[in-house]
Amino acid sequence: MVAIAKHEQDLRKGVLVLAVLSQLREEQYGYSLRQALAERGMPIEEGTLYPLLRRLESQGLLVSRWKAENGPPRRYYALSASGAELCRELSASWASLTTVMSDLLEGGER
């Protein structure tokens, strides 16, 4: 039997950056981002999300700031201008890729 879980995990890894960027068009803190992704069918472990957020920020794709509103201080993340541009480009690539894959999976003709 083929280990489908490993292949599904590989597919998810490939789209994780785009999934995170898509949810940071509006400022969010880590937990709210995790919740937003999980509610839309893309659960992500803390041990994956926070290193990814730090990496995207170090690449200049995200900006962050600390805010304390009626509770403990939280680090909020949002897209930088470069991150917004990358999100648009990756979204276009994703749309093209899903079209190609749908065609391949349905056995369509060229």
The other form holds:
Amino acid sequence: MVAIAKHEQDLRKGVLVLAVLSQLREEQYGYSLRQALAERGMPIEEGTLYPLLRRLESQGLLVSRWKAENGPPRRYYALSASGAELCRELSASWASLTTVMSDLLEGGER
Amino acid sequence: MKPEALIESYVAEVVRYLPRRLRDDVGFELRSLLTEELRGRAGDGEPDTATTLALLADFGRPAEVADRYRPAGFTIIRPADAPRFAWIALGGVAIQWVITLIATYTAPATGAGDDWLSRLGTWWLSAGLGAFWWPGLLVSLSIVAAVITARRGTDASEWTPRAAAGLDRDRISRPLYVLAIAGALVGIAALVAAINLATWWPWLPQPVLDAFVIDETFLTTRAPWALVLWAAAFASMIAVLIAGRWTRTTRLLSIVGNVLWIVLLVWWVAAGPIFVQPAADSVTKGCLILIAAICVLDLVITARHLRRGIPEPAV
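Could I see the form predicted together with its partner chain next, after the form predicted on its own?
So here's everything in the complex, that chain up top.
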């Protein structure tokens, strides 16, 4: 039996970073980011997303700060300059990739 | 256990696997995120233990979660090297066990309580367990190599067309090959000189001359075959040198040559004395057995080269 879920997961994994970067042009904390992604049809497991934010920060792609606004302190993340640059580059690559993939898939169905 | 206490324990377990400098920061954030996640799952109601446990189970095992927080580490043993590493590590242990077990059970008995079981026990506590120094050493060296590679920031040296040329295993290095032929010629000259020591250098001390007195039967019956094999080997080596590479024919010739050499050397050793003096004879035979072992090794390597082609799939 083909493990469809596993392949789909791998497919999503490939666009995970771009999906996260795309939502961090404005400051967000982990939970609100996860909600925002889920609302737009990109649910990411909490156990994957929260560590990913830290890793992206350690790579210099995100900046973060603790902030308390009407509740307990939360760590807010946003794109750094290099994160914004990467987001632009990956967005262009993604656009090109979707065109290619659409061509391939339509060709396959002919 | 209350949900807050469960989350607190879980977070404490996760940060235990993290570097000390990150623990407080990550721990505080993780706790607040998990608390919000739990509230989100509970909706309007109060979070209960079952919901909390389900959330933590979804989040993952603490050690795995901690791994996700860390940047990608370095590989100590590459997956491609793992099978060979396992063979070398376990093979080394097995060889040590065989040698030490033989030594243990062939040693003379020391007394009444010296039975096979007590020998086995003594062996296990000394050489048996001691053999594991070998895999330990291999792993330690691999760690050092991985750390050095990681610090250099590259996985391996640059893969250039020049390096790729190394894939052509049939190609020979002519200068090295000439050196090998010259070395073989010097070796043969030395052997011939040793045979004729008394004739060519009669002024040498008598013990030296006596040591190199060759058995007459060996000289007349078994020794001449070496000349035939040497001549054939040189013809083959010259052919390889001229072509600049090994071919299937020269490799096959090499295999045949190796087999003939092994047969000849075994015959030399088994069929009687080579030197008249027993000490010289036993040393020489030891050397010949070593040469025969090298021939076997060369035979195996050459045969593997021959088998290298990828067979066509059955259709």
